[in-house]
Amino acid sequence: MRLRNVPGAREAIAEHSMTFTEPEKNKGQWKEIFGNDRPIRIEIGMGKGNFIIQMAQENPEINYIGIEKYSSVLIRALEKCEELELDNLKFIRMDAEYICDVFEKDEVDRIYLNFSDPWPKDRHAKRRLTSRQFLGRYDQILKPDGIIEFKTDNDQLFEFSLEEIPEANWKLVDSTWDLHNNEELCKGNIMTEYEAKFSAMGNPIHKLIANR
């Protein structure tokens, strides 16, 4: 997918204060940041904010951070919050091959990862958000009990991700082919823009979650 530049983007984004363009001098103070010492939940690669936006509101006994690398995406979730009142929501720009930089050890209490890109070719398998080798950065940052969360449509993706959870030393809790058709799993699920969009063309939505 192609990402349209959007002039100014990213002198608009380090400027928000709900944004953080040097998270690493962060790490290990984000419940200072927050004020509180509610869990943190942290969504890798949110797109344009509606999913964890939505969270925000809903929970607002949960401290929530965005993550995204592309400015010309994150400005569009700041847009978003403009008539909102969120205290228990921040951005992060960055690429999250470096999350180890910005949370410490158990800093993180869930992670959720929507939709990620699903690089097909072979050589570029370590760049899946779900690989053994993000795996092995979220063990570093996650709580004992933590979770991640993992939504796609993309069938080989989650093939590839239910063979990289015992490989990774992790345990599969549970996992969907058809997401919206499991009424268990489905319980107060939040769509994406992805998955409004891929669900309205008939592509089952594939869930799983996954712990140590």
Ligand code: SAM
Second form
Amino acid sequence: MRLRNVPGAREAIAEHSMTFTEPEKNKGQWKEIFGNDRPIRIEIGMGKGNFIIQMAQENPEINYIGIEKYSSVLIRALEKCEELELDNLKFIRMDAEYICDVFEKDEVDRIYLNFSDPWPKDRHAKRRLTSRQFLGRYDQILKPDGIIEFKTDNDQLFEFSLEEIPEANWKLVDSTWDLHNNEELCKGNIMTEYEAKFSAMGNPIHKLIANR
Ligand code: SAM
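Since the one above is the form predicted alone, can you give the form predicted together with the named molecule too?
Let's see the whole complex now, leading with the same chain.
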């Protein structure tokens, strides 16, 4: 994603009612933050937020938290939320490497990873959001029956992710190399910004679902 500095983004995010400046203080208390007992699903690397905003609109009985590393990107999601009044959606600006500082064991029901950065160099493999290191972190915060759902158009990253799952003692529930032509897995699919862009270019979209 091309990053442009957006002046004032960091300050605007800090003051926004849908975001948290010290999310680690809410560890274990996210249900209280939402004020109900509904399941919590998170998207890591949510970019400008199309996917998670639409999910929150379509599923009011589920709580959603979008996680994004950069203020200049997250601010765009906040702008989209203006006038939507979604009380089941929150955002955190953070590096997902520290996800275990923010969520308690079993606090998260589902994790979405959409078009995660590929980090093509081998020495950067542990930064990929589907690496065994990240799967180990998800293992600590995800409910025992929780799942991760991952979409990408990147062949190498998808192949890598399929290999990392058994290495991290996770199990592949389902997968496809061509999501948009897979009737079963594409049911109810919500496109992300990258998914719309890359599928318009003719790239097949890959998806996998994994649990432990
Ligand atoms: N999910 C969106 C989509 O599908 O349109 C955005 C995809 S974009 C290629 C990847 C996003 O993940 C970027 O916005 C990037 O800043 C964010 N990201 C990458 N690594 C991250 C990390 N460790 N923690 C939080 N966000 C991260």
